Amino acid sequence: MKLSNNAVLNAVKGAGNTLVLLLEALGHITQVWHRRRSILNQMHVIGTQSLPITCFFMLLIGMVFALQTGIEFARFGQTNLVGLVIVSAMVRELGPWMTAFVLIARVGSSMAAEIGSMKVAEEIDALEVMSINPASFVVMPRVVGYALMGPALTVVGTLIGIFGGGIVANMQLGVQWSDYFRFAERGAEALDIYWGLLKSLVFSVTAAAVACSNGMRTTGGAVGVGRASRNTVVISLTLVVFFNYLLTSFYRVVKMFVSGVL
């Protein structure tokens, strides 16, 4: 019970202090400017050296949910709805979750290991020593490229998946490329669309919130360091998967809202 009530404090302790690092950077937000050749190094990072990896990933997660859904439509031979079912599914849900499945194994690590050896070398305690705030100069720019990237890199990977959905149907499932196509232009709306970036970009502020914590709050040297980029990951895509379930129960209140009004 002890051990129980310990974790359940650590854990309550480490959101707190992930939270107020994240007010915190996003209060240097007015130093965006300043901080622009360290935002463009993290977006660099984090979408330009992510795009391949990205692209291939949500290319194979478009062609197996297409074979997937292919199959059971054969059964009713309802082939033809295949390129509805993906668009809507890619938008929605496999878009910006994959991405940021993709991105918290990619660089939310890394980042967490990066700022870790940072801390644990007393590189942060010198930025400190030198009046020059670490919210400001090592996790903003992270934050901000972060968020930048990440819905940019989810809707690249969207429309690769999608394009993988089709090549399968088109391929396996005989699906002509017009009727793919024609489906999958009434699988999103607007709001669909609105709905998937943002799903996409709270992902993002809250993969980088994290692994920017955890870096911050490493002790105990290189076992500091691999413990932090451990704990990133998991509590990343814990979280990912909490907030998508969050927001994809709101979604359905906003579309019945939309609905009654229109």
Contents of the next structure:
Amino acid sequence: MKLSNNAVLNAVKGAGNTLVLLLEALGHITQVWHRRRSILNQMHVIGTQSLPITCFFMLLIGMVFALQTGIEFARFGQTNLVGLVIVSAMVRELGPWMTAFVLIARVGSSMAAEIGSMKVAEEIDALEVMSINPASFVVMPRVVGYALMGPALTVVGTLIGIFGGGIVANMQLGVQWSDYFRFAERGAEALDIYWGLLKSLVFSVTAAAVACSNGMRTTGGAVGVGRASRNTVVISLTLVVFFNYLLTSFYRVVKMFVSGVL
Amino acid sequence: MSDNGKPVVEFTDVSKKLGGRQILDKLSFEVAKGETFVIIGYSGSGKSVSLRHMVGLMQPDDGSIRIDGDEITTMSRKELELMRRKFGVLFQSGALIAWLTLFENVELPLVEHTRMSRKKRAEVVQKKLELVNLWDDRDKFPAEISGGMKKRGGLARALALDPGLVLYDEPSSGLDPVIAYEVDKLINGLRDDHGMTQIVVTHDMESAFTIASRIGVFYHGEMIQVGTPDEIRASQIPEVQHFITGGREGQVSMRSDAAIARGVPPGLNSRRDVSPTTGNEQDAGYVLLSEEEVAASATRESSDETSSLEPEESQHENP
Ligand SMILES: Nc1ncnc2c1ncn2[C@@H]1O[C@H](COP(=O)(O)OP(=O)(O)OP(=O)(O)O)[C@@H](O)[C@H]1O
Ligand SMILES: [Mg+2]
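And the form predicted in complex with the partner chain, for comparison with the form predicted alone?
Entire complex below, previous chain first.
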């Protein structure tokens, strides 16, 4: 009983800390130009360096998804429709969160570890003592870099995934490329694309904030750094699937509103 | 030395509990302008914690801390940031930013807090890095240099803005004797040529007596004695004698793990503290030991030089 109380209390404290840190970092967004070098560096680490693995993941996910839907659609002789299903699923769901998963595993964990070691090595204290706010110097460039590169990678990943689906549809399911793209076009409209981008922006900011805040709260040497990194992955993944559910539900309402049902 | 003007740093009855233990216990001392105030004391006695209070990284539970007459315990973050510009701080591990080169590390305070041109900044950085003999290594990252070099880099960064008050947490630990001596000369130079106020935490007794205007001896969260090097050498207080002679004189000693294993009576435990061997928070207590045990647990700082400094009247008997 006591234990579960503490767990809840810690979770609430952690969430509060993360939110405050995020808001504080966003308060320093005016320093974007001053910190451009840091931001570009982060964009490179988060974006460029994650590109190959993201592409590989999304290609295979698109391929598997085409196979799976192809098997079912074949029962109704509707294999031509795979393009439509793949695109709608990729743009709004698989694209944003699979990219988010890849980034959390590759970037979030190491971001927490990096900041955690800074904390343990008194570097964060040194910044404070030099009157350099860590929220501005350390956190803001990471949040901004992540917020820019997450959606960018999502776009690339989604396109690759759709392409991967096309390969399977064409080579294994016998769908013509022209048919694939004809139905693919109907899979997503502007709102879906915006929604996918919105999702990936939310996921990116969440993951960056969680990583930074866990890093900044690291105590207890190398063990603490490992703990911060692990907590970051677990918490970010949990928040991403949770926020994803909320955003999808919200999408449904918006969609009904747009199409005049509501 | 202590009476030229009002104190730059003033601790009054500062108390702090950490992890359920009283780390600072009504700590009071003053540091005057232009002096080099050296703090010595056992590992884990709260020296670093008191430095952290001085720069507002920790808030006391009780008591008052004044810097240049301004109470810092009640300051807002903005006020603290302004106050901190008066400081240069050398952390125990150097605390250089890992993703910046040495040059960029020293340049950092200039970039953040001045409107100097790039060229002017480069001149300042060169001056500071040459001061600590690191100019040739300016393009290296902290991970590529030795512990002693990191510390010197941290020192160059602490001095970048020519602060009036510099805090050093163990400036010479991890340095070879020649460079440690250079750092001592540097500290004396800063006092003599620039009139800087300096507060130095050190375990190096020889260095302490070389650089100090006054020495404060830390013991269980309080200053048990403050005085000039001569006064400290001649101290009648057993704990002070014991410390400055590296455990050879005076009767208080740290209980070694071996002593615990041999079953030293727990009644002799005076207080909980950090284990001197592991640095972990645990019950390592100070106890009274036999002479052999005292000799066996003599700390590594002890050297022949310090023992020659012992005054005659240091033969204290166990109470
Ligand atoms: N944030 C903290 N939380 C809990 N305990 C702490 C914290 N910081 C320091 N302590 C404890 O306070 C005591 C004093 O630590 P401090 O670092 O000031 O020692 P020190 O005198 O500087 O020792 P050393 O000479 O080894 O550097 C130690 O027992 C340490 O475990
Ligand atoms: Mg210390």
